[in-house]
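Here we start with a single chain on its own, the form predicted alone, put down as structure tokens.
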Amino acid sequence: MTMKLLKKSIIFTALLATVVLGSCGDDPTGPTEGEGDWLEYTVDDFTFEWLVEDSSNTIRVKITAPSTGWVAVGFDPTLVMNEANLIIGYVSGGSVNIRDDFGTGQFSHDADTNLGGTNDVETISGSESGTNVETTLEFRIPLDSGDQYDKALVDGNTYTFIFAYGNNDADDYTSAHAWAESASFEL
């Protein structure tokens, strides 16, 4: 186990008490070593995997949820969704659609571009399976885009993350979530 991973595991354990558990009540697993330097956080059936790419000052993210609708992750909200850098997307007809949003209120968000900001998400891939009822999105965002509607992220700092997904076939950016959860841990 690398020292970085050991440090992250210790900090995660200390922060576990602050995790806000919701709908299903399963205990989340902490960051674990994956392929290369990938780390993983799983709560209920939602998986958040990340890799900080130091050479490009970006974070590569893969999110997987048990839905054929939209899937989202939010970085560092102030309250519920407010001021979070939200990445939300879905797969429809084999086409991957991912958008860079900003939490405009506790229960609202809008595209950065609609607010005068920039779209700073790079789509890598996406897939959907009706058989397994699962959607996976993979994308990359800058650690600090300079956009006022994106939070600057620092590798090794602790942040609150929000995770959510929509109902099956909710292929849009606006329908209500079927499930949502939040957690705090070190990036």
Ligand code: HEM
Given for the second form:
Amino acid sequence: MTMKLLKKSIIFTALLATVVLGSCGDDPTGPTEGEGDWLEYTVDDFTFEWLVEDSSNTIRVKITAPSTGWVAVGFDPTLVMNEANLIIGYVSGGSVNIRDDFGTGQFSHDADTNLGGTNDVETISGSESGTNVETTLEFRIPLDSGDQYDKALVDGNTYTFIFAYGNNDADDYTSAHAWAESASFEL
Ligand code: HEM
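Having gone through the form predicted alone, I am curious about the other one (the form predicted together with the named molecule); can you provide its structure?
In what comes next, the whole complex appears, and the chain from above leads the way.
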């Protein structure tokens, strides 16, 4: 090979590598793969991780937010939080409190049990760090609880998800959020 041809070939290989490698990066706006079969979606400092458990028709969820107050995720609202299946919780004095709520309006929610429905969330774990200013909750919900105050979810379908957290030390189910966001992606 002549020197000129060798140079051309090196430039071509470098360009090809740039194009190929450049297209392999994670989509920063979409969910990414986590450990095992877990998937995760991060927006700002809020992380939503989930694992669909097909054998038990359940979904296991972990949410992490930069707050020592309440943290919440909502599934499939119509508008803002209206009709969303909301799971909201906080860690206080070492105990984990998680509640199954429903969006009763665009800016209001209440416990399913207060509305005549059922509490369909199984608490797995929760932790809070004042030093890192962070709360993590892990829980499991049925894909279809049958409760009119939950939303049936189908593995692989696209839904709107809402995420929010309260101010530090807002260890309750009722105060307004310090931060809220929404996103639409495939479960
Ligand atoms: C009693 C508690 C709550 C009150 C009073 C409340 C109130 C409001 C209000 C007034 C807004 C519009 C203005 C703004 O963006 O701040 C809003 C937006 C929003 N809320 Fe709430 N909220 C509450 C709880 C929640 C919860 C638990 C979630 C869900 C995970 C949530 C998710 C959202 C979302 C996604 C938006 C839209 C934000 C945006 O478009 O940027 N809210 N809420």
